[in-house]
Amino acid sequence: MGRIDRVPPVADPERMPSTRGRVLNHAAGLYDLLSPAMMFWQEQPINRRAAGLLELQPGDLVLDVGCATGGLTESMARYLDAASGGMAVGLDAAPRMVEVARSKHASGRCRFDIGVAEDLPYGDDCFDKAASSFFFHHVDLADKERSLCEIHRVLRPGGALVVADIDVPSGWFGGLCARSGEWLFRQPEIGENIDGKLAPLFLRSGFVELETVYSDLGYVSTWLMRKSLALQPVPG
């Protein structure tokens, strides 16, 4: 079996997948205009830096969870070589987001699937690396943990995960930005991140070697972690 055969194509569902998370299907057309401005034009710099943290090799298979219009997926794909079996796979629950991502970035080293993070449509231990940026503040605490457990499942032992998202604010500016977003979008899921409830889930989901690598804008953190190389206990 070739490397790319570990992640065969996922058929588009006939209907939008069911999830309790915030699905930004309605915002797909404006996302690339509004999202950078709301992040003070730091979203793509943060994405590029996150991709660099993974130390990607040309033949790696890498997953972007909650890919939106594919900015992080494309940043990772630049390190990959299709001829060596490398591919970046972006996954999002919003079909219109995936449609935009495909129109902008789809290539031999970049693919986009429709699906939900809490039930990833991939086999165990099939991706070498994984990443997610600004996804976890769209799902509640239970689905944050379910999604992380799913990412852990599909990562190969020793594989790295990078997450960039809203975190506990530092300073008045960070606090103002974070709480304004929670209030403006009426998202208690953002409040969970602000209250520091995301980071502990990384270790609870089985990841090790957790470190906070970067802090940006006073309310965004970038974390790096790994799936252990140790053999997992056999149930029963």
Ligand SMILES: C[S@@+](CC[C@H](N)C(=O)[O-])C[C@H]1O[C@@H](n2cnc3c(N)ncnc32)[C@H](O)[C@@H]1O
Given for the second form:
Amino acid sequence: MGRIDRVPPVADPERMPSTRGRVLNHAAGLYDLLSPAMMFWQEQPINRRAAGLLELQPGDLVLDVGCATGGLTESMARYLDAASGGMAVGLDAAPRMVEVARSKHASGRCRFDIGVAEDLPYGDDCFDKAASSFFFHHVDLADKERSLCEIHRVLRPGGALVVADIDVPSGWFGGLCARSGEWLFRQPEIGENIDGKLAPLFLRSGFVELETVYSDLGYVSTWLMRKSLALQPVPG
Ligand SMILES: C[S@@+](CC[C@H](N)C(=O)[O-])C[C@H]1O[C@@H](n2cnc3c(N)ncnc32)[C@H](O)[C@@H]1O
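Having displayed the form predicted on its own, please output the structure of the form predicted in complex with this ligand.
Next comes the full complex, this chain leading.
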């Protein structure tokens, strides 16, 4: 096992972990074709800016939760140097997504694991930084909070987390896009984000110094926060 693993990474690509999250295993082959258009080609620019907010150092160990085909993982890996110990770890519950991510980004700076955000297979305090884009609208409120508590657990004290996801829409265009997604995919988890239920969970899960750094398309926010350096009571 590597220096981060609490349990050995799932090796069998046929073994789908158990989760209530909306896992996109079936869509892995088409994801890179359809997803950019659904986000008006803004997904990768948002990922790149999110990675930029983390002030990554070449030797950092960083986690991408709900990585899909690894767009955000790769954006972070560009700042890292494997020879200095730097590595971006992408985690997704969809084995086929992980397979696609591995085939697209085969480098010493990236690693992709099958696993669930609400029960991360990593040890405490082991990642320098963490990120997640467009994952939190795939899980219900309880698992949004569980996943955030897990990210908080695996981050080292002082480590930064950046999250980009659907937020309360501003204006008719943002409202139309966000509500259409909720209706089209029959996804109440999107409705929770639209109703503003995600952002309060960041502080509830123990994060501090929360800022909304960017707003895009009238319905996507990018938040930056940090795990406190001070000892804190365990949330919950
Ligand atoms: C919209 S995609 C993320 C996009 C990605 N950040 C990128 O840069 O392309 C959401 C991903 O979350 C994954 N997912 C859903 N529930 C999950 C869970 N409980 N744990 C881990 N991943 C999950 C899905 O399989 C899907 O690949």
